[in-house]
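Starting off, we have a lone chain in the form predicted on its own, written out as structure tokens.
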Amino acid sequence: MKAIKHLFGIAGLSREQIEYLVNMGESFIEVNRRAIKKAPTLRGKTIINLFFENSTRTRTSFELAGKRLSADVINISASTSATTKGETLLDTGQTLAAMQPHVLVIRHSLAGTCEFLAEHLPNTALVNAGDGAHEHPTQILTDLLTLKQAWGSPEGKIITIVGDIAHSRVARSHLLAAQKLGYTMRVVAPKTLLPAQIERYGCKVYHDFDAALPGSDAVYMLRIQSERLTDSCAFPSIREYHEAYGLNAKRLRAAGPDCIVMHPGPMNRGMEIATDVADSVKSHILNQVEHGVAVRMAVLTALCGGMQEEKSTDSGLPLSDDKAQGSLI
């Protein structure tokens, strides 16, 4: 399997790659359901987390991540960084590199800022945390590690994502996944919020819910970006935006009995997910959280060389051989 540097998208990932990644995520989510959550695995690396975007879920589990691998864990945001200076992105990059941390994941507006930053960063490797309305990788192999956790596999299925598709890198991650391992994506929005030729990623396109809800395995529900909105006139107002485009129990019920629902968050309540289904034995949600600590340690473990071996002491704390396996991706 070709060794990579960087986790930029998903666009740079193969199948194999996307399935190990997924696999030694699962392998993780014992860890995070020990009494001590905690394996040696980066002990003795560094990972700095550069947030320029707001974050509950990602910045937090990325955190967990690395700490539950024993790595030293720094956390920056915008509000904290010397760009509220006037430092540029790259002299920040190249100043944080300067401290040889092994990784720095970085969650930025603008497309593009990983891959711009590892021209010039050749010695950390870079993970792209959510780059405007690029790409989203980790979210997406969280997401696939839960369809996993479901299904067994993704192939085959029919995931159904609703909303404001024109600004969500969660979506076009998703599109490009689903062209990768098999799966078929239904798209729905009002034609305000789908950006132009989408139908490019072989996707089928719906501006009436209803209409794309039967015979869907997932109902994937994304939620307005208004602070990506350029156009306020995109939707009428949220309670019409609700009736039309809201995953409501009805609605759930018209996919099929088997259906789950799923949401990378955060979720607005009443707008485009109703409460009863956001909280139903349907919803994957939280398990997309608990999912997101187990495939950061996934992509943190493959970035900084491979996992080491290890063995379970009497008090069934593991402890590192210091044989290392090699590239994981």
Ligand code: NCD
Contents of the next structure:
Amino acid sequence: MKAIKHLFGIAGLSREQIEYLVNMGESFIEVNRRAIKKAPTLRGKTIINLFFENSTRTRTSFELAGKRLSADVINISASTSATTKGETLLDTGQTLAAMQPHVLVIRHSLAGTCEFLAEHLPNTALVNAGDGAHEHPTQILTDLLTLKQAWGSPEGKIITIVGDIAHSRVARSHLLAAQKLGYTMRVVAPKTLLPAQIERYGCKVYHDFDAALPGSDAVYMLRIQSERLTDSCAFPSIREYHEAYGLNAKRLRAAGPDCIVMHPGPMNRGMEIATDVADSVKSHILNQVEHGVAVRMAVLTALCGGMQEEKSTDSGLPLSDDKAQGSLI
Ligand code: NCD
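Now show me the form predicted together with the named molecule; what you just gave was the form predicted on its own.
Once more the chain from above appears, this time first in line as the rest of the complex follows.
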């Protein structure tokens, strides 16, 4: 298995690498539940979290992940960075890289931000914490850990993902992961919130939520990404959206007794999800949050050299060569 140099997206990860990170994440759950939540794994390492978009879960869990593994962690948000003074993204990236961090975690509204910066920052490991509507790999690793805990393996299961598929990096990354790990995605959305040619991901598309429910092992609800919506007519009203695409108790019953509920957060209660469903015993939403810290501990450990490379790489290149270590795009 190739070691990880950067984490740009699920697209660049092999099934083996995904499972390795999820398994390592699982081993960190116990550390996070201890009375003293500290391990020395990343002592002496510096991690910078650079967030140009709002975040509660992802930013806090990256910060906790680094701190619980004894790294030095710095957080920068767009409103406090020099980009508000006109500095370019590249200058901000190069400035932070000049301070010699080991890892730079970046959330940005532009797709491909990490890939772009990686070309200019050769000595810094980059993690995509969400880039526009493109990818959100650590959210999917988080979800896969939650599914592992719930089911053992997602293979052969059916996950019905509902809502603003067109603007959701979570949906896109899940569609990629499903193909690699052998689970089925049913995609439910009004036509206005579906990207063109979504079927090429091998998913089944529904416009009728009720038709997609029977047989679903999980229903994964998405927030309308209003910050990315250019079309104000994507749906008539919140009430009508909730009627057609909201998960309520009746719909959850129709999905079957073992169906679980997931949501990456933040939730808009009363819109994509009813409060009684969000707070029900079927809801794994807070498990996802807990697992988000553990999985990010695994990602940071892997990027700081904790992922052992096997001697025979399929590229045949020497291990000292960066390319042989697999830049995961
Ligand atoms: C998601 C995101 O930012 O893409 N949230 C998260 O990271 N937990 C989903 C969303 O914002 O709706």
